[in-house]
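Below sits a lone chain in structure tokens, taken as the form predicted on its own.
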Amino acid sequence: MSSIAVVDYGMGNLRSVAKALEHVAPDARILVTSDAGEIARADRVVFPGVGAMPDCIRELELRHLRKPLIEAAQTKPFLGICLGMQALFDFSEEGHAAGLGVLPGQVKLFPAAAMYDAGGQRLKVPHMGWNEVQQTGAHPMWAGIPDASRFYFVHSYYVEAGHPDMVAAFTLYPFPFTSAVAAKNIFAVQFHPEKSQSAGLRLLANFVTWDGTAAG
């Protein structure tokens, strides 16, 4: 039986990502865990996260996770969501805060003058609501998930990757951020899929059976 560790450091929708992964793959053993053990015997990892960049960071560190986090996104199918997106790259602007680095990149509040739509009217920061996602190009984690997919989005900062190559997607507000990226083994998105209805949930069965190449 295959094993996907779900983190839990203390900050994370975990009950309804778990609830998911159940979900799309009833033979599989889900663990919410904090135990490194666990999660570095895991066949995948996901790592969820809501709420703020510094907080994330201290509580890895709080909790011995910020080394076998590391190590299980440089060797296995790994699902970075939210803010379990934004921790991986090397510096956030909340708070200052450096990330796990693991990604080049850094982390940018949406710029409040530059937050308004077509006609005008202002937008309001966080992000939240249903967006339409577009796919930069192929990719096993997109398998029947139409271009331009509606996800859910909780956010007010968003990922600037320090290489093109690795944006998977972008979604518009107003301008383009990237909403999720690809960098080998790792697959990570600022929307929360186990929120998006049909899309998500084929986005995590896409996850279970996903090899961890761009290949698939």
Given for the second form:
Amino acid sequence: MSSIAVVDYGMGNLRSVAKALEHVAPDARILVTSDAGEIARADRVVFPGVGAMPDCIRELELRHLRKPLIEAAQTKPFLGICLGMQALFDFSEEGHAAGLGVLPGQVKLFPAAAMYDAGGQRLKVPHMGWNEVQQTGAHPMWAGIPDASRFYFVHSYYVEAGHPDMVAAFTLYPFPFTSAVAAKNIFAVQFHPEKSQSAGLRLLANFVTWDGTAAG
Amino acid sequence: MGLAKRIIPCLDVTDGRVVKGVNFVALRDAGDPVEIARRYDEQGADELTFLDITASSDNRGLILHIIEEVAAQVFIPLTVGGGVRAVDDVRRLLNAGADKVGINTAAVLNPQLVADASARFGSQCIVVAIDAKQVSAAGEPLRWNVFTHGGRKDTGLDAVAWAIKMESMGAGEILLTSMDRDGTKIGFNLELTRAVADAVGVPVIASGGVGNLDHLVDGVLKGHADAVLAASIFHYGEYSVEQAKRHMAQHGIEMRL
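Switch from the form predicted on its own to the form predicted in complex with its partner chain and give that structure.
Now the complete complex, all chains and molecules, led by this one.
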């Protein structure tokens, strides 16, 4: 029986992530945990999170989770969600915090001056609601999900990936930003699959069976 | 090609049942909250909002069980408001499965609560609900004040200035209800909606007065709302959420279909 660790570090609502995983994988063992041993033993790891980056890193340090998370991100199917995606990168403008540095790149605030649509109407920050996720190519995590499907977002910062090869999807708001990255056994998304109805549940179902390679 | 406008059915819940009143009185039973939530999810609702209007403190815990049950079956964002007075109330609702928590009267009594809750849980999950009523006389420039206690008490606060203040204190979204319109089915107060939506940088949800699908279109195109909230037009089967979304899309509004 496959086990999935949902990393609990005090940042936001993990219940919905766990519930959504239980929904798509009734036979899997879903552990909401902050225990390094359980994370190390799990077959797969989900790193969720909402809130601010400096708090995220502080809470990880408090629970001695930095090293176990980096190890998991290097060794097994690993899904980062929202803040859990952003924290994988080198640096965030939010609180000028260093991230885990698992992936090269930076996290930036949506720049107020650029936040107007083609009609001149002001775009709100946070970027909140359902937006189109444009896939850059085939990946096992996109199986059964039509290109440009809408997923639910809520965030004020976005990832600027250090290497274009890792961009698995982008989204327009109003400029294209990286809404999903794929690097070896890591897949990370800015949106919330656990709140994105059927498309989101499909992505989570894909993660449950993903072997952690780009070929699937 | 961009962010979709949202339709948010609203479920007023008291003593474990969904009800709907006119101008906050004359409550009418509309059914089981979990069943209704599932129906709206199937129809393509973009989010759901629950307002706990339970009067007696004995039954306050009921909403937590309802949210737990909904969150295990419905995988779209859930907002819960009503009776939120302390950071601990916010925590309990988030733990039960809410994604966002609405703060209304307590924000007026203690604005610091908004700052504390958003610092603790992130502004993305703090929705400040503003009940506004027109106070300007005919012929005067339009003015709206913030009301509390179900629209009975004028706080003397200007609604637009209050929305700006709430944004600065950490609100991630504003749920704006026109008390003059709530339950009347004559459409949103578009002047109020536009005044607030244009004044703040966070998303604004228009609420109060929806009677037909054109009202939803107007809320976005004329009121500049980022999302529209409605209750009775959906509860009693007049329109499905799906019909409403198609109607808005036909008027050129970006929707998730």
